[in-house]
Every structure is written in C-alpha cells, then in structure tokens.
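Take a look at this one chain, the form predicted together with the RNA, written out in structure tokens.
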Amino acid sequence: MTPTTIEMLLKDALLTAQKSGLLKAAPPEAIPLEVPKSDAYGDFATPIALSLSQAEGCPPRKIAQYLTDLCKTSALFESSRIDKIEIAGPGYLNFFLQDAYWHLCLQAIHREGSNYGRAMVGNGKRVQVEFVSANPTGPLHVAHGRAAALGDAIARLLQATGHTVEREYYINDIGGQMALLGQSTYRRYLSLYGRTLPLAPEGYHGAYIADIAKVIREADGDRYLSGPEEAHLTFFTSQSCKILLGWIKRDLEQFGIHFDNFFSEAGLYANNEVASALALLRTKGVLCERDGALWVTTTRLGDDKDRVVVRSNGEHTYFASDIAYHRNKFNRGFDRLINIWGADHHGYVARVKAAVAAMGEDPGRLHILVHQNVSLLRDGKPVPMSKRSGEFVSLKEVISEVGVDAARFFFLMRRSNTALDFDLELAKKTSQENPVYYVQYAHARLCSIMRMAEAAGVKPDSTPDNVTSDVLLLLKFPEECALMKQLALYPSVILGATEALEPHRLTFYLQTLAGLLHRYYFQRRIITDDARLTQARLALVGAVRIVVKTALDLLGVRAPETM
C-alpha cells in the first residue's frame, strides 16, 4: 500500500481494458490525478476517461464506466481502501476513500522517512545536467544564480526519481573574449604601477579586473612590467581565467552547488576534438565553403540560417566548439542531456540541435531548457544592471544580502520560462509575506512541537513510527484530512516536477502544505491530555515535518529546527 494506489489501480484497469479490447491504446505514462475543489467530487479525481475519449473514439462516460467496472474487479481493489467510485459530469472518475487510506499513507511516510516520494522511474538512466557554464570573464551574477538553483534542483529531482545524474559546467576558456580578459587585466596591472595604457572600449571594465591584477601583483610583484605587452598576454589570460574560475567555484560552493565535472573548451582543441567533429560533419555532407569561411548547412535541419564554424581568418567560432562538445557528451554515453541556458542564448537552440542531428545523434535526447532573465527589485523598483558597463549585481552580493536559502527558494518560485522579479526586501523579511520563511517556519514550529512532546513525556514506544491504525482513527477533523491528502499528493508532485523539469511546482506545493499546517496548528492543539489523541496528531504533524524537510532538501534549502 502506497499513496499511489489509485494510479496503480487505474493503470491496471487500463491495461486490462486494452487486453480485452475495450480500449485500443496502452495506458499513458502518468495517470492524471487531481484533488477536486469540492469534497462533493471525492478525495481524488481523474479526467483520464475524458482525455482518452478522442483517441478511442468512444464517449468519455462510457470509458469511465469500463474503468469503474474494471477497477472494482481488479485484484488491487480489495487493498485499495476505496469507499466508492463515482462517474460525474462529462466523465470524471471521482474516488471516495476510506479513512484507512489516509492512515496507511501516514504510516508509509513514517516508514519511508526521507525516502518518501522517491521513485525508481529513472531506472538508473544516466542524465547529464549542464548548467551555469558562465564564461570566466567575470563573477557570477544573479541570472547565473537562477541557472544554478534551477539546474541543481532538477539534478536533485532526477536523482530522487532513480536517475544517475552528473552535473557539469562548461568553461569557455579560449577565444577572443579570453584574450580580451587577459589584455584588460594586464593593463589594469600596469596602472597599479602608475603606467597607463587605456583599456580597449570593448574590454572588461568591471572593478573585479583590478582585483585580479592585484592578486597577480601580490603573487609575482612587478616582474611583468618590462618587455612588450604581447610577451605577457598569454600568462595574464590564463592566470585571469584561473583566478576567476576559482572565485566562481567558491561562489557556487557557497551557494550549495557542487559540480561533478568542469569541462574545458580548450581541452577540446588540445585533444583535436573540434577538427575531428568537423571532419565527421564533412563526411555527412553538411559542410561547405563560402566567402572564404567554413559553414555548416544547418538550414536543412531546422535552423533559419547556415552557421560559420571557421572564419575567413582561420579562427574557429564558438559554435565549432559547441559541436565538438555535444559530440563529446553523446560519446560519453548519457541517455539524456539537459542544457540549461539563459534567455540570451535561445537563438542557439536550433543550430545546436541541427548539428547534433547532422552528426547522426538523436536531438530528442538533448533537452535545452531556456530560462528567462532575473530583475532585482529594491523598494519595488528595478536595480539597474548593465553588463556592458560592468555594473551588475553579483550572485555573491545577493547571497550575502538575503542568504542562500531565500535566494534558492526565490529563484525557484517561478516557471523557468517567465521573467523573474526578485524582490530583495521581501526575501529578507521574517514574516509570512516571505514564502521561504513561511515554509521554513512551519518546519521549525513542528520541531518545536516535537521537543515539547518529548518534554511532556511522550513515551518512546508510542513514537509516530509505530502508531497503530486504531489510534489514527482519532484523526477525523477536516483540516486533518486536508493535511493527509496534501501529504499523499507529494509523490505525484515529485514525478510531475521531474518529468516537466519544473522545480517551481515544489515551491508551490510547500507553500500550500505549510499553509495547511499553520492553520491546523491554530485550530487544534497537538499535545493534549489525551495520550492517544496526542499520538495520532504527532503522527500527522510528524509526517508533515518529514515531507517539508524532504521537499526543501530537493530545492537545496535548509529546514531549520529552530528560528
């Protein structure tokens, strides 16, 4: 018995229907289950008969009738704790459950603990999540923070559903921008010694450039002052990259993000992989020379124009490395690749997919998730940010202002393809207006109750773990039932969020669950003079605590025990 019994029952019924010829199609991957707005529509409902109607060419209510009959004759029905199934409206199946159903859910949560909601649907499939991958030409800023929170939460969701996950950061550590970085830090280095060689207008002007120059001065002193600029640029380029990468890694670690692999673009050239990938494209007949440059004819594969891979000056474009990089990824044998890109890269989706397809790989295994921008708000007004002038708010500043937990939670409060307004004032508030505090407070409050219960002498042999069903029968208030239902929903939220790559569903779920908990807390006392009732209520709120902590963990947000 698990909270997903209804899904299993329906799948079983659908399978039987298919075998016996009542239905043509196989059961879908996931059975849509919803909690109806009104209790009159049961505890759970599914519009599955409605959605199958079109494909089956059969009226929805008729399908609903089939499924109802098959459910009732299924071997699983006896143990499913279903009180009754009704066909309602256009063809909904409304499930009314016995109280015992919820009690079994609670016991399952206590039994499984932090494993509750985990699933094995991934079957150990290997998934790579590549995210952040910010160029090492400056510190991480807020938009990178969104990518970091998003990618890590998706990775955690995939792990929780039985996938083998690798987190990777791709480093653009070669090319024109890097050369510009080296030149910028070199000239700032000179200016530390009173020599002025003006920064190129297209160079990097941020204050951090001087910080890098100072680090180099600390380490090596004035030894790069003499000789021509050209003699020092290689060193300044590689050293600046190294220093910046160190800062980026430190910021990421502070943000709780750990990458399994940092993949160097320069390495692709060192290993001759770019040339080899281009050679592969040549054998596929998608390369051509035009105007002295080398192009990939991606137009034939869904892109809106052809793309240059080798410029007429002989230099490779970044697209050339991207092709080699994605070939390398596929060669590493991942079942699925997920790239998380900022909105400014959305124009690259078509060309990368086209190149992947041209190399004979399945572009369907490459999922490119594009997230929209983040604007910081202070006092309701946008904080001005301009990449060009080097005036932007770094991730580090945001974290030190609002904390890791608020930052991660806020980055995950919106669907990734909508622009995100990050309200700095709200993120710092310690009141119910601030969603992350609201949720964390629920956890702290529960921990406090547990401590009180212990102090009140709740016996060890009546801990929630082995609370018996007859004790749980004492949970009969509507708000208790609402909590149990929300808890029972958790596994399907995890599956849905993973499938859609939408961690924001978890932040919404948590806010709802926390709301139910706070309401319950104010309406009913948990620790009472009645020992059995106390046990039952502790079992309930204990399960809430487990789910809140587990869900926060998937978002990378701490669940504090006191606040």
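Switch over from the form predicted together with the RNA to the form predicted alone, please.
Coming up is the bare chain, nothing alongside it.
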C-alpha cells in the first residue's frame, strides 16, 4: 500500500543519502506520516526533514530537496501511484496520490479482510516478550494492569507482522521478600486461633494475607499451631506463593492475558544455572572479589558502577538471578528479547545489558521497555497503592468497575514512558467523552448500517469486489476522502507501532478513524435511493468496519456489534 511505499521510498532515499555523504544519519526505525488537514498539502505528509535538521546541521528544506530528488529516481516511484511530491513550509514533504489509489485501497481491505495491514516483515523470527512478572507477594494492582495490556498488545503486533512470539512471566519466588511473605502469613494464621504475634514492620500487612491464612486453615486446620515458627516458615512461604500465583493467574485470565510460560527463579538455582552463569563470567574476566563479596565489573561495559552478585554472607543478589535468567533466555534460541519492566526498574537497564554483553551475547538483541506508573483517580485524588500497607486498588477491582475493554484501552492510551492518569468515571461513561466507547460505538453503528442494508435488499458483503472504479468515483466528498486516507494509513500505523513498540499509536489512530466515521454518518446518508452510490458508500463504511475490528483486536479489545 502506498503509505508503506512512501516509508520505503524515504528509507531508501535516506540510506542512499548517507552512503553518498549527503547526510550522516542512518534511516530511523519509523518514518512519521500524517494526513494533512488541507488537500492543498497533499494526501500524506512527513516532517522527517525537520526532525533530521539539527543533527545533520543542514537546513530542513535542503534535506527535503535531497529526499525528493532521490525518491523520484527510485525504481519504486514508478509503481507507487504517487502523482507528485512537493516541499512546503519549513521543510515538510507532501505526497499527492493518483485517484485510482483510493479505489485499490478499498478493494484491498475487502479482499484481505482481517489480514489487511498485516505484514511478514518478521520472517518468523522468534521473539520472547516477558511482562508483568510481579512478585507473588500480593494481588496485581493497576500498574501491573498497564504492563499486562502493554505486553500483550506488543505481542499481538509482533504476531501481526510475521514474528513468532512467546509470552513469559518470570516468578521471583525466592529471597527475602518471599521469606517475609511466609512469616506474615504464618502469624496471620496464628491470629485465627487467638494467638497474636506482631507482624514485622517490613512484612506484609494487607487484608489479603489473612485471606491466604484462611485458605491454609480450611485445608489443614490447626496442624501448624505446635512447634517453633521456624519449623513452619518453609511451608507457609511456598503455600502463600502458590495461592497468590493462582490468584494472579486468575486475574490475568479475566483480563484476557495468556502466557505461554511461567518461569520460576527458584528453578534457576535448582538447575545450578546461577552458579553456571557466574562461572561463565569468571572465565570472561569480569568477576572480582572485594570486601568479602563477589562483584561483576559492569562499569567496563557501560554501567555506572560495579554490581554485587554474591554478598559477603554468601547470599546471592537478585542481579545474580537476572544474569542466569537472561543467559537461559538466549540459550533458548530467541532472536530477540523484550522485557517490560515497571518504573522502579529504570536503574536495572544498564546493568542487565552490561551483563548480557559480558556473557558474550549481543545486548542489541535485548530491548527493555520501562513503563511509568498509573495514577488511579477517585474524586480527583490519587489512590495510594502500597502493597505492604494493603492500601492499594487491585487490577481485579478496576476490571470489575470499568470492564476489561475500557481498562485495556485506557492503559494503552499513552506512550509507555509517560505517566498515566486513569479516570475511572470517564472509563464508565457511555458517551463520546469516553474514548473506548466512542470507538466501539463506531463498530456497532457500522454493523447496524449493514443490517439495515440487508433489510433493504442490499447485500453489502458481496458488493466490494464487484464495485468498479467508476462506481467508487462517486466517493468524492471531502469527508469520504478523509476516511479513505485514514484507512490507507493503517498498514503503516501497524508497522510503526511494532517497530517502536508503541501500541498507543493504535488507540490514537482508532479515535481519529472513529471521529471521521461518526461525522460522515451525520453528514451523508449511506443507504440512498441511488443504488450505485449506496454500493460505493457501503464499500467505504464496510472497509472502516473491517479496520476498526482488526485494530481493536490488536489491542485485545472487543468490537461489539450492538451497544
């Protein structure tokens, strides 16, 4: 499709410009394309020349001229259905397309159906997406919900672009936090029998701890009342972890998130993988002993300081597990690893990449996405979400209040590296103020139009391939052209969102497409007394219905037929 072709033309032009010395930079991962507000500025436009200007030390209009000349000499240009390229303003590149392109686009959407916009650029490469990975020390909260929606949407985008994807959840099921969990649960268990031991200040105080204790009491009764506390902590730790992990899996299932693998940190030690990974680092010359502890000299590989992997008391750090875990990932043969971490892990990025390089792996194959926190608003006030104090709102509560569709869509409405305000009241509104309702209603409205057409004796699903270009020429109003341009942009939106790992681009796209559709609905009759015009308009809105549904599916959001 032409927007994708425009991106290919520009990337080839940038590469040629770099090789010839006209420009210094390599082509970026994604070329930004826009639909101009006025037809005078073409059908598609890009500010790429402006964004390159400062780094290149070259006026943007001069860069735009380089790119225009190189695009026109490309072999792709002849078959691109681009009528002309103009340079406008400070350095925008405006592309004008031949009229026939829009007709081909509509026919392609109906022909390809849910496959429209998908591509095989991944060539089957294996990608692992590791996300959520919340410590099993409490139920999932809203920040975990953002990670879940983000990871699943990225996995869906990768699959839509020809990658083989595996979703993984890493379980931190050993260490000091798990020991505190076991102790907290045991003491709550004792309190059920009237025996009170104070909870450690750094322990877990939430009401869910008492719920775990009740589950254990229902299963085993009072069998753990006798004997010293230490004799029971191993059981209470493992059982608490098991129960919480079951709750986490249940909540994820309700949220529509399915993992291919749950990977246990404890398994790394059981299989001697931590010791093996540290032995490998020793052979690489990046381990050293200092103050009785064992350190990895990650400063030699880009980290801001060296890191402890074995403390002076002989205990391994979480970093030691991280090293072994990433070695395990690479040994499983993935072409690319994507980790999605919470905001509190920002400082871990450099050290993990340094450890990957130290083991002899390419750190460029590991992409770490750090998402920012979610502020859940109630009456305009943030809700505290501290797991240990118990003052947090769980993901389950949010889903129960606003529904899965609204929660997933809202979690994906902002770039992952920006903070997100989640307005519960907005997410529940059944009006155009609510973005997900606005988009879903567009699909339901289109389904209603199709039912009306069938009732009037028109068979819209059989018309698109039979509609000839002369019929489609009847789609000449500005709002019809705007819809066709937005539909044509969809494949490049998918590619751009996948390459940048930014599914929020789809939520923006859908809101724009839904807005255009709703305005068109109120401005023009779809089913008219003119049979040829009706067929043309049904072909147009039918294409919109296909794209809305497939895009919502990539976000894990339903496309209802009635609302």
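Note that the rigid core is defined as the largest set of C-alphas that superpose within 1.5 Å between two forms. This structure is a prediction, so every number in the text was calculated from the model and none was measured. Numbering follows the first chain given and starts at 1.
The chain divides into two rigid parts for the movement between the two forms; residue 59 belongs to the part that does not contain residue 302. Note on conformational change between the two forms: the chain splits into two rigid parts whose relative rotation, smaller against larger from C-alpha fits, is 20 degrees. On the core-superposed pair, the CA position of residue 88 changes by 5.4 Å between the two forms. Relative to the superposed core, residue 36 moves its CA by 2.9 Å between the two forms.
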